[in-house]
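In structure tokens, the next block holds one chain alone, the form predicted on its own.
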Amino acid sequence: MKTAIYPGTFDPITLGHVDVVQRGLKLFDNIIIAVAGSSKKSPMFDVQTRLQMVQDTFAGDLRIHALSFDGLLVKLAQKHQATAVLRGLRAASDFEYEFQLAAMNRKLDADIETVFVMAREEYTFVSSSFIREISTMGGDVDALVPEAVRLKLRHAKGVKTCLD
């Protein structure tokens, strides 16, 4: 059984993230979605809420597991016997940062590969930061996020969606 870890803050999870997971399932038997606590960012949602949105989004698919983590990604991969880190690329601007992360992870553990998948065209402009910004200004992001996120955004302070 080949397992990949898909790390991120997922604040919130988007349909672009869902697409990466679906593509990853063509290559791996299991995917662990690792929701980072992210002390460097100021997330809209706390880690438990983000984890719950991920779990709700993939409920019923036994090949997908979600957990929260802090610390080194390679240690998490080792703990769960993952053979790869799954990452999505939207545009060339993502590549340099992702390349640096992959190189550092390879330096820390040469047995864990990083696998990149390209985002579908309809998701190349979608990012969690755009979702947060647009939704806090009252914009409609419903077509860009899973149902679990729409419900949380609806109840977030100062956020409007077309569900309102």
The other form holds:
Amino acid sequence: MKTAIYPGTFDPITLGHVDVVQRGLKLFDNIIIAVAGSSKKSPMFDVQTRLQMVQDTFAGDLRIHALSFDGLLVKLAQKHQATAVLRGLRAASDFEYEFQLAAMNRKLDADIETVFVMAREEYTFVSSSFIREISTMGGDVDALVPEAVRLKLRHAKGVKTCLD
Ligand code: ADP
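Given the form predicted on its own above, produce the structure of the same protein in the form predicted together with adenosine-5'-diphosphate (ADP).
Every component of the complex follows; first up is the chain already shown.
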């Protein structure tokens, strides 16, 4: 059984992330999606909500397990006997950060490989920050996020409209 761990902020999960997971399933038997708790990014959604949206998105797929985490990724990988870290690459702009992260994780545990996959071309421009920004300004992002996120964003918009 080959297990990979897919860490991220998932604020919120997008169809780009979903595509990365689906590609990962061609390479691994199981994927653990690890939703980072204390992100430097000051997330829009709290970790419980981000995790819930991930869980709802993959509900019923026994190959995927989602959890939240704080602390060292390599320790989490060791705990779950994951042999790889799964990450996605969009454009060259992702490369520098991803390269540093992979190199650092390799320093911490040389046995854990980082594997990169490219999402479908139409998701190349999709990022959680783009989704948050467009949605907050009232734009339609339904085609770019899973159903669980559509519902959550619609709810957030409704609350905002009531407060305006
Ligand atoms: P982080 O804060 O760790 O970067 P993100 O949730 O932003 O967390 O991203 C997690 C991973 O998913 C990163 O490797 C990122 O490059 C990748 N990713 C996000 N969106 C896409 C996309 N549209 N296509 C391919 N990879 C993506």
